[in-house]
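To begin, one chain is listed below as structure tokens, in the form predicted on its own.
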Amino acid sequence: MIKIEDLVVRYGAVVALRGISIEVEAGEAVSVIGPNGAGKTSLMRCLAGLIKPSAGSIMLDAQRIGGKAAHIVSRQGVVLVPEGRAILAPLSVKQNLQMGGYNQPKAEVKASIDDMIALFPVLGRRLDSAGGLLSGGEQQMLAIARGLMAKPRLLMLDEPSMGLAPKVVDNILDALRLVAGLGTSILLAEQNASLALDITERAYVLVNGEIVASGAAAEVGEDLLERYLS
């Protein structure tokens, strides 16, 4: 569904991505694992249209989307749940969800909110609470739900487990498995390799802006992870 070829991202003289190539098929869950500073966030932000590639191509169903503005990329079905969650703190949970569905017909937004409450029941109990008053785990659930309100074809998640308690992470992973099972493609960027490999079918190992290994998630060995991620 999405094909990235020879992607280069530069910030002035600093090269964040050095000609990487990645594919995600329709309905597939893929992880990009790597240490802090590997280039994972640059990859996600580039795919979402928040930064422009310096070279290479990003194709969605053979249509070029690399370099297009973020709102255009989102309307084409590529949605990012960013690192840090980017919750609109003064707005209520319900308003945050409505913002996520701004591209959807108004008649469908209420039904979509109901779907998000079914996926994350805690949000249903906090609908009128300001987003900034939620716990870290609740904010991450809200960020994912807000992304899903756009009905994405590809949902990208940048470090969704960061700073969260293991029990909360387990709840989020269960929800992501359900989302993937319903046919939404997922691209997950994580430092937590065991978590990422547990819920994705294929994995790429990104180190210093380069793909150093890739393959089926079940076949990514401990020696490889220890070599690059320890």
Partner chain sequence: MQQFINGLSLGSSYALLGIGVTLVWGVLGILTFAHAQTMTIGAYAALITLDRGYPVIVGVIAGLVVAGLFSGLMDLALFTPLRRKRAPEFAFVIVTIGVSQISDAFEASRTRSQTLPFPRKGFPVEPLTLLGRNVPRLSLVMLVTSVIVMAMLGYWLHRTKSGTAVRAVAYSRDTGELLGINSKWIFASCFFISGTLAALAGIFLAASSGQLSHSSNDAILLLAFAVIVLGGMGSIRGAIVGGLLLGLVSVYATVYVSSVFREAVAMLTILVVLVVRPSGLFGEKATTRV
The other form holds:
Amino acid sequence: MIKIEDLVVRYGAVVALRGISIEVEAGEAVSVIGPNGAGKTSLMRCLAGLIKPSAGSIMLDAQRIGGKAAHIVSRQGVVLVPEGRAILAPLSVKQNLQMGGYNQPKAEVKASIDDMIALFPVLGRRLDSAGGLLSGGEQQMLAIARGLMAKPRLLMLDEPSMGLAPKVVDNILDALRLVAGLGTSILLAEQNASLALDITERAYVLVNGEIVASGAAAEVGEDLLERYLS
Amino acid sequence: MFNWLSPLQVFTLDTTMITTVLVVAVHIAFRAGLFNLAPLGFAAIGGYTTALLVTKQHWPTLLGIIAGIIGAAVLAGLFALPVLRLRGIYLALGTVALAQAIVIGISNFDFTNGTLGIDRIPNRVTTLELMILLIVLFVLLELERRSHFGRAAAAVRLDERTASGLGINIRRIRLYSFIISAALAGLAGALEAHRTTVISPEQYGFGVLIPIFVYALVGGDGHWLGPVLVCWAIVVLRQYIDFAGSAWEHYIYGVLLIVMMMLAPSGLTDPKLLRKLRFRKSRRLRLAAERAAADEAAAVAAEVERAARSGGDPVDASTIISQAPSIAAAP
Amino acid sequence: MQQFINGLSLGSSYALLGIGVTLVWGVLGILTFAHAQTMTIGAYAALITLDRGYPVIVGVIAGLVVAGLFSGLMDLALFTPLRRKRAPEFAFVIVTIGVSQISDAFEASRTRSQTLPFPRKGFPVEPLTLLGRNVPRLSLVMLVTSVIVMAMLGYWLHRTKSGTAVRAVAYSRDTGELLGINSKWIFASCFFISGTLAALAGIFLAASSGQLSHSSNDAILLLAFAVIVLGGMGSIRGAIVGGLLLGLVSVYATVYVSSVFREAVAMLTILVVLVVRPSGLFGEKATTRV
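Alongside the form predicted on its own that was just displayed, please also present the structure of the form predicted in complex with its partner chain.
Below, the chain from earlier opens the complete complex, with every other chain and molecule after it.
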């Protein structure tokens, strides 16, 4: 479904991604694992359209989306849940969700919000609170719910577990498993390798801007990763 | 010494040199990242201080000028603490308000003669003195630019957080830059009072600041010579294409401001811009090196995949990495 | 009591100014020095239309549309590229200074720097006597207009999808884009609306004084800033309260302290508020913009 070939991302003289290739098939859950500074966020932001690729191609089915503006990429069904949640703090939880459904028909938005509340009940209890007042875990759930409002074909998540307590992370993983089970493709960028391998079928290992390993999650075992990432 | 020039040309030369001091004042503030719109207010303080002291209290000119500088610096110091807590457009707004308040204050107080201004200020500033002053100023500027303070100021402008992380005392840099900028503006105002012999509140209005801004912004933040040269270039241009005061001057300033911001917000002496131009030459070499590194990385990745798929012992990552020095050495 | 009314009447024109600026500065954070010129351009458009004999309502609409387009085009042509390049804040401000220079020069050359009379016929300019006091009718209309505009803006920003999108994009353009919001048009429409509000203020002021020149509104710019600073950035309610308060303080300072202080009041207000409570009366806490 989404095919990235030889992607290069440069910030001036600094090269963040040195020609990487990644594929995600429809219905798959794939993770990109790597240490700090490996280039995961650059990859995510580039896929989402916030950064232009310096070279290489990004194809969604047969269409080029590399270099397209973020709002167009989002409309094509590739939705990013950014690093640090990026909640619209002054807006209420409900308004955040409504913004998530910005390009969806009005009638469906209401139904989708109900679905999100079913998925994350805590959001239902805090529907009118300002987004900025939520706890870290609640914000992460809101960010994911907001992303799902757009009914994405590919949901991308950048380090969703960052800064969250293990129990909260478990909640989120359960939700993600549910989402994956419903057929949405998932691309997960994570530092926490065991977490990522737990819910995704395939994994790429990104170190210093390059893919140094890839394969089925079971194969890209923790052992290998410890040696890379220690 | 300058009698081969006509009196008008001497006047232009003198006022240009005085304007140069003002341009430097603006530059110093910009260089530290202070979006400071108050220099004319401080120039007014400098001008009026010396004018009042010399005409009403009969102080000698030199002391009057020094008093002007000190007056501006003191006022800047007073306002620095609250004003410098502000950032970006809040700072701009605060300084605009400060400058306007000064001008309005001057227009309305009796002892400053209100809007009529002060005239018959002794004309004691000669061209030679101005030149010497400028030369001394330039030397000091260059020394300062290369000094720790100068580089620290540039760092503060580029990225405050990083600068503070490097141990640079941001508050002090901003404070000193603000006060020095004000002092220089005060000096310019005082010199102008003694050269043009007449001062009034209108000459310190916001509109007069616009050309100075154009010089400072086009000239850039990197080197004081930028704004100074731009100022001189435009003065020379004005001699040949007489458009001063007409609509064309405003058109040109407006267009220059817009174009500069679109293309090079940090001016022509922006170190990043210069580096980008020098960058182009070595670009080809770097690209070749990068491609080589990328090829190596691809080779290593292929090997790891092969090993993983063959189902043998878990691949020893460290050996693979050591075989590909480009990956290991990458920052 | 008369002074109170005078203060409110002055304040009502300030409030109208404030609302025009608050959308762009308060919500989007752009300190636009071009606002005064936008007001003047709108007033000129109205002037030209009215001079041709069209009724007042047509003149006003012409002014609103022209100023709105001017403002919106400025955003599309100049600010959108700057945003794409993530240019620093001061670049936007400098651009607005540049725009105002060009616009000012254009008007000056077209009118040969003359002050033109502004037709007051058809505008509610006759004085009104309310409860035995003299109330300038135009001020009353301005105040009522300000309140209506405030209510409409408030409703739009907080209860409609497009308005919420404006607030979303104002908070974080990147996040808005990720959600599929085309921020370019959001910004442009905000500038268009701000332009129409500026024209409204400009036309009212021109009708009130009966004249218009290319520099009519230069001094007003700082007053508008004072209103926003006092009322708080981003708060439309604050713009009205700030405007009225500023008007009252100006009038009372003139009467009870010294006539000297009338002009200085706005400047002092800015300084005092920025030092004591930068977020103003109703504004959100001024956070450091990264």
